[in-house]
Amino acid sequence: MKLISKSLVAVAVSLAFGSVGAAEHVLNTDVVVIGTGSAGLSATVQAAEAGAKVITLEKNPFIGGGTAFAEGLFGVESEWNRLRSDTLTREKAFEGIMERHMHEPNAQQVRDFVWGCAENLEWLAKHDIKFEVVRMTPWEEATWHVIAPYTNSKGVTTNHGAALVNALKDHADKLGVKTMVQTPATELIANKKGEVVGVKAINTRTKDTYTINAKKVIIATGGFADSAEKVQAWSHRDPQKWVSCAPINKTGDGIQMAVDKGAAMGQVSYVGTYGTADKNNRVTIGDMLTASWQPSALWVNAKGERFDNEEVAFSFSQAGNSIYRQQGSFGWTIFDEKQIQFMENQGVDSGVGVIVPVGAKLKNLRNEIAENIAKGADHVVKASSIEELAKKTSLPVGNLKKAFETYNQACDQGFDGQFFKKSRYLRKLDPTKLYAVKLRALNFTSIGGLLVNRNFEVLDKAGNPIKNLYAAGVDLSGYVGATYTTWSSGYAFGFSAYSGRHAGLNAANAIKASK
């Protein structure tokens, strides 16, 4: 048997783990953008088009971040709205957003976005991104500009948020942008005056390290919803009960790096949602999830008591809040055989974005329920009486019976005196043919962290800009109050692209002005 030399072992280890012989690199550029979601790529393309040399960093081995899960951007008085004769004005949109966010946001920041969102959509359209306006639910305005499919330079077709990502990445490539995936920024570099002059980064595969000297740095790292520690510390929510349903390594890196250099932190919030998840917090996707989004069911909490108007299902973020505040941060949605037949034959009243449109027929719902029950799942049950349902869900039978009696009386009368659900969604439940699915509070993404001025420059604790440092997207505080509202559909996605683009433009223009 031949002996394997130490040098060959070292080479093998290096190929496998990328940690032997890692190199140190020094790069120079005008702008570093941290993150490749809608905010980061909009900043990247706009800065490059304005003449800046750009390097873009992405911590994951793929681009896009949370944007890949988004579907459409907010817009009001856009060209697409005009062609539909939509009636919402910028003034009414501004008023509605401020009121629904309890006037907690920075009014000037909201005003800038509302007045600039249509032009921003036109800029995106010039980059091969196409839109169709969709009104998502009866609770929302026609502001949702859903993104059409896009085929990228490699012949791969994607839609919605992924289409925007791929379209902008193609344009970034044409502009000569250097995009470094699997290379998270680890630290902002500042001089003795506290001015940001670059970033430190590391390739997590090869372990190569980078010192990137830059005239401007833009943070667009996608929030902190996947960091249990930061969810607890920054928002005081229990991460085990407020579950990220799109976990893609969103750990607040950019926010933390800026705070480490003296940035002030502002209010944090979330785009909440809800759905079904098993005892291990694995979110289930499919017809059973869609069934849990229906306003015609009866919702009860751990006490077996009805706790809200089930029409809140139309506004998933608020529904997530409602469920989170219940004892144990869960509830049960209860429906019967007739409602399953309705969902199978007439289709659902409430869709799940545009992935499951209103009217979609849930032909696989029975199979999903049966399969989960057969596996002993704890988040779905079937019962032939209220007593059996109470036993299988561990709900107090007396309270559950009372909730049924009160609810069915409301259905008979066509009037919900408890929470005023519209009569069209009051559908009496047959207590001999019942189903229940557990509702869990979830979130798509966090919103908030850094405070910025109108130029998207990051502010310190005295309210002054940290020189050369910008931020965009859901890393920012100031445009959302304590809870996100879906009334202005696509608001977070739209603001991310808008803020990223203007951060990139302002950074590039500042470089030009300094020459």
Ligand SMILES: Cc1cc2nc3c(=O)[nH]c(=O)nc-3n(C[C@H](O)[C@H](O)[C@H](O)COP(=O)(O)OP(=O)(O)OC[C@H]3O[C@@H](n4cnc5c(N)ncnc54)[C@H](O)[C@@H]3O)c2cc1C
The other form holds:
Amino acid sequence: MKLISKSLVAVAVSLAFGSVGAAEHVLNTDVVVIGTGSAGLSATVQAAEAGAKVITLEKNPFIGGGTAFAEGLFGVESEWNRLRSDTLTREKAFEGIMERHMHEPNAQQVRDFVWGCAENLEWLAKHDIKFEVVRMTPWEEATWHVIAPYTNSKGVTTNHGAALVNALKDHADKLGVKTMVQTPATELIANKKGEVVGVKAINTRTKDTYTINAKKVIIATGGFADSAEKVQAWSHRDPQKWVSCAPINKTGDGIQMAVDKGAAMGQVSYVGTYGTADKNNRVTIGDMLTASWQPSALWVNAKGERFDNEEVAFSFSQAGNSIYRQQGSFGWTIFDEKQIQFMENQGVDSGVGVIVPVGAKLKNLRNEIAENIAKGADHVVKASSIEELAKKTSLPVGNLKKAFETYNQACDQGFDGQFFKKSRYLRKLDPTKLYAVKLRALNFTSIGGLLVNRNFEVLDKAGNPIKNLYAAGVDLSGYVGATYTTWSSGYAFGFSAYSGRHAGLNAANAIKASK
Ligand SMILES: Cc1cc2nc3c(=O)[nH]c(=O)nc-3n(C[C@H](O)[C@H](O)[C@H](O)COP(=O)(O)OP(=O)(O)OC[C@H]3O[C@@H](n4cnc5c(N)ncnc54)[C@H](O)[C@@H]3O)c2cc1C
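Next, report the structure of the form predicted together with the ligand; the form predicted alone has already been given.
Once more the chain from above appears, this time first in line as the rest of the complex follows.
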């Protein structure tokens, strides 16, 4: 598809952006999609296949957003479930999701997705995306459709979310879609009747500006988790203590642009997670992260008190909540030399997604701990007594000793009368060979912001659609409650691709119908 540039006015000096030679462009198209994650690219490809001319904008110099880090999509009663004889039904999935989200979501929105997700996976499969169902933990159903590697048109092979991104981008290119990277949408254009008629954008490198006249606009900007200001204002969480684990400048742009044009805001939430981070809030990855995800450790809070059944480690979103609500929003996971040897030689009880599978042997853990301690890190310590551990972690020694005593007694008895951890994870701690890693509450993405109807048209405060404006992905409210559950693995990613595709299809069909 050829981009139509009606007027290309070069301006010698752009006072607004202080750059020399920036140009003002006016483009015309059927559909503008804002964002190139799973929602934006699904919308892009589907709208283009349905006959629309599409321009897709991306704020970053690279495509893919948070999707590029994700691993798999939710599906139930899919072809891939059939081949494994998985037993979860759509009815049970619907009930399970509504119950675990405390009936806060819009039941019809959840119902539409649960019934449509398998067909959506088949649509993705027709676009060169291959799946394998993985059930990672005892807390999950077999819904996680993890994406196999994909080699793109440039010969580059990626896997998981990045594979989906690259496969859809190849299809978008073949369909003639113009993808403009490093060109954030800055504002929706509305006419006097309040109908959306386009988007303004700027190339942040060249400072060229764009007025893109469009019949339909689809917002898919990936939420607001990287904006400290919005995390505080919209979700009332402390951004210093609720750390974005893959910060790529997702600052709620689409939500804000729609709200500026009269959209209502719905409930916001997160895909929470946890792990460990240094004093500058840089998330530590590698074996230390995996070690912090183990159910066999002893978890204590700032008061030196055990604060949960450590089996919550299996469910990253719930574990994030548990840690966040502690005093100071942190905890310590304490293990000993024997547990290090277990993780090195027998492999971990809890993996980290499919990147670190259950049973992975943490051959580098000892080195990572030593290196961090040598650097003076304050999120990992080694101690040869409870007193020394208390001193190095600034935990009250009396409470810590009590927590150890109660915990080790439970291990001896094989019964945890405090929080009922299964006996297989009760492993007595040797107080002379201790390690502790600081647990921090993190998040993968925010979820929520805009309300939509069943066509994914954005609603205003009176509940009416704002004409020509659609939204998809984690910019949407309505499919999760206050807390994301990992029970229905891949739910956020699955919904993003599904909602994006249907927004794209509905937008393209509405254009056809109006001709
Ligand atoms: C490490 C990690 C692992 C994850 N694993 C999973 C998983 O396995 N399963 C699961 O369900 N979920 C997972 N998630 C969450 C997952 O990212 C989301 O479920 C989903 O992929 C979000 O898709 P999206 O298209 O809505 O947003 P994104 O993929 O974030 O895409 C939004 C895009 O919009 C762009 N954008 C923002 N503002 C503008 C603007 N003004 N103009 C133009 N472009 C803009 C962004 O740069 C970005 O590229 C994971 C997230 C992370 C970080």
